[in-house]
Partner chain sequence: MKKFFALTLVLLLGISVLGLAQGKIAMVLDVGGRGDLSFNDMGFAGADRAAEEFGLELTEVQSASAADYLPNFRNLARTGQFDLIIGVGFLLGDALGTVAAEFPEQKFAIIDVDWIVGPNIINFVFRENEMSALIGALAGMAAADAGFAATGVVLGIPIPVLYHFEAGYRFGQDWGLKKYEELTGNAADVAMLYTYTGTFDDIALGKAASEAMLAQGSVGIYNVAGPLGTGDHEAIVEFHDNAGTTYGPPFYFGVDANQDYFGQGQHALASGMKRVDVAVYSAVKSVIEGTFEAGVTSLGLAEGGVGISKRADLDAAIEFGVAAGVVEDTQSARNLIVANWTSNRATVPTWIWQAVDELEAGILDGSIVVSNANNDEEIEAVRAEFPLD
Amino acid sequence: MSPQEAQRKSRLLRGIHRTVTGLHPALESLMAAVVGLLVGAILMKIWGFKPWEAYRALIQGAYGGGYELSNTLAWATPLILTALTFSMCLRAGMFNIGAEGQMYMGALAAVCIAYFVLPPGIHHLVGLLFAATAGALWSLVPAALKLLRGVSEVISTIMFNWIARWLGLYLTLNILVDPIRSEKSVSIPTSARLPVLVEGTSLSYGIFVSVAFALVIYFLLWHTATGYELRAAGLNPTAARYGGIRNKRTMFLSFILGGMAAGLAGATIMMGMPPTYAAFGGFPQMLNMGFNGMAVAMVGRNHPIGIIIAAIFFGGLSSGGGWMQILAGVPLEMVNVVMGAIVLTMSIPELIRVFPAIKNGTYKLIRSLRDGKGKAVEEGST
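Let me see this chain alone, in the form predicted on its own.
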């Protein structure tokens, strides 16, 4: 690499690791987690609950044993993939809010494999490939609308979420309906269900699918020229275009990869977590998984490895929240308030880094506070 190319690369990617406090992103996230836990403790204390007992119950219910940890990882499995859906597009400068709909399409594709008779192993692979393809195809239309007609991907992907939801309901009740039980779709055959890792839990081999896909995305983003182009296009589109990077191609690729991740999320739920069918009303077991993935991506700093850690943390909140109610007597409404405070606090550093308006305002505030402190010191010394 020539010195000019190295300088251009440094200029394009400058600011990727810049944080609000100037600390390492991992340390900054840890500090944000501590602040979030303190905020949650204050809220519980104000309303008369015992925060330390509640947090002890939360940790016990999330990570207190093999059964609890298995449930935590089961919740984390689809969240890793839906977080990657949002993260991949955000890296390319796009806001893909359509993980929910793309996940529904992947789930429907997984249900369709019930009509095939294939041996185990091959049946698993076919189901995962069908789901990934369905999610990618569902993401093509919003991508094309954005790149060819300039339609906001935020609006189009949200609309496609609703289309996917009602299309899934129609197919469940009219096309994929179980001939014996009309309130549900046909079930995933045993030969296509992902094996359960821990008996009595929902943890299946889907966790390996999620982690493997995250590692593939990590290698793509940080160890290939295509990944460099994708990150550069999202960081500074004008400079990337000047450097010869085709922004439209990278944006299109991010949508395809994001759709594949969401489709696989639907497959890991449908093929690995009971019930292994779509019920009347669609997919209640997938409710808000796509939108929760956005929060996981923010907490994980839009980095595949960070997303894995953040998803396990979110899984712990989901599985341990019930224990807060049972052991500490914290009502569900307060549990949700505490969880929201923790997640919001941990998301703030990445929100500041990603959104220019918030970032510029924060840096101006920090500079004004720093300059004001310096002036106060000078006046005191005189």
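Please read these numbers as outputs of a predicted model, since none were measured by experiment. Numbering follows the first chain given and starts at 1. Take the two forms, find the largest set of C-alpha atoms that superpose within 1.5 Å, and that set is the rigid core. What changes on going to the form predicted in complex with its partner chain:
- The rigid parts of the chain swing between these two forms, and the hinge residue from I312, S152, I326, A212 is I312.
- Here the chain acts as two rigid units, and between these two forms the smaller unit rotates by 8°.
Compare with the form predicted on its own: the form predicted in complex with its partner chain:
FYI, this one's just the chain on its own, none of its partners or other molecules.
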């Protein structure tokens, strides 16, 4: 092949590549959502439900009016925060699967403020502070294990989720327990509850905490030297080192911020979700919110603003899902299957973006094992 020919060919390939990948992210997500809805529709059709009716119930139940929209936003509130946990660490090059456990610890810390009497406002602040600190502290252990002993953060954060769950169960039912109703912890007093924003819905001022935190993270990542270092270390640790960035510090920071976000997620549920404002054994109110945050982060392209939008979409699925049962008679199991299909297709674009990095890394490793110098050989052979 002559050089010109090769050049022409590579230009054509680049063109095709650009057309496919240059798709606007929003458009891409929209296409993925349509595919997901279609898959869900086919599944419902197969099992004898009415997709059209079900989707009408879903969309109306999620965004049909003020009441519906409020409930959707209420669902989005903790999801924004747990998604930030995951994406924050991913930006720094780490897989933090521990949002779930960090959220539990935040929730427990928030419950603790029930034991203080403080004026409203200050009481709220103390609660949020407690929760953020607890979440951050809980994430510090896996971070330290990673940085000092090289323990995979994926494994340790998953293990810490379980520790948090059972520790939480113990604390809820034994230490923080409500003396009158032993199935739950003490309830957070009115002076520390985040007020309901829209009467007759679950939406509380917690949404402002979430959105504010997302905006702070956005500013941090793209407008400060610290965030710059964090992103550089995540994208190319070697170059970051060359740039005088201390990778361990950025990793640590990402874990602390991620833990804070997860802790706050626990607080917005405890302090902002009617009616009980208390922890139950096993945390049934927030079960899987941490894991769902990972999916939100994927759909939101690991960008704080994208995450807000994605969380509202996910919140819609959750609040609209209930209406699918009521108005279309689709049982919860089927609702979950349909949601799963939509979430999966919507995560795919970002999953592909995140995982080639891993794939390439593995490929590079294999290649370097196979032909010795890896890249150096490739260049040396020209």
